[in-house]
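Given as structure tokens, the chain that follows is alone and in the form predicted on its own.
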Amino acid sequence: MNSPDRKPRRIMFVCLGNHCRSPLAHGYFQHLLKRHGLEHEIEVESSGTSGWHLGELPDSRVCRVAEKHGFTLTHIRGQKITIQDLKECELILVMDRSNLRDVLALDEQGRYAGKVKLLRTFDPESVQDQIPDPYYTGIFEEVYMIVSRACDALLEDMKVQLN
């Protein structure tokens, strides 16, 4: 576990507006490193290629979904990744290959990549790599199931790396 003298973990969820499916990963995550005492030890944000929803709340329907789960995302703001986030993060998790194209653009020299990562790839039950973006469809529900399944799997994979 983390001694006094060592930074937490930093990871950042990634999407194209941090508006819905991203903040879903970050508030979920955050929920579960408390459930599981790690919360100092793995620190969480979440942000989006786009600028558009820059310091708004994320989508109403996906806070809906989260608290029929038992988690907010109230403190969560709409920001836009920079590649000082590729620098200082340990992992980044995106929801599409899209987003995972417009995360390597940033980072010119190709230095950053290997922290890089598509959080579907985390999900023991999916054969695909994609999360389908909800804002147009509604399956925020679909999209949940998911996110937690993948986040469950990768705070598995962290805790082993914690020890």
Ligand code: 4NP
Second form
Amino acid sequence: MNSPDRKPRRIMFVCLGNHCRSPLAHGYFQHLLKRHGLEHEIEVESSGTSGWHLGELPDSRVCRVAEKHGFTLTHIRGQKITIQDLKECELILVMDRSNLRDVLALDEQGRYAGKVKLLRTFDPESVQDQIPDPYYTGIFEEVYMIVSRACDALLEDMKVQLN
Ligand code: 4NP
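Coords for the form predicted together with the ligand, given the form predicted on its own:
Let's see the whole complex now, leading with the same chain.
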């Protein structure tokens, strides 16, 4: 249980559009937190490095994949990452190296660079460190498998610090 005087920890998932990969990770991680009774301990958000889908619902194809796996993304709206997010979140999880470069470019002095990590590096089954963009290829189920494995491992990692 989160004590009333303890602020929840904040994490943010980031991709290019905040339209496919980061909303999927956002919704899946919240679903996972609920299953573990930890939804009051960790606050989850997502954003994009572009502002292309500001205020929009996630892509309908990624919403369908989430529903198939028992959770929804309908509470998520597109937003763009800011330097304030880097200051306030303890961890920024990006999907690929181009997201990594764009996020680090917001932080000219490199003050928050240690908080920015490639989500896929948590995936114990992967030798790759990037999560492919399914927007043009349509590989949403494959991306779900990668995102869910990486998020499962990320939560185990974060749980160690909750105890
Ligand atoms: P995401 O995928 O970065 O996983 O959200 C994309 C979504 C939209 C576009 C590109 C990538 N787009 O070109 O609109």
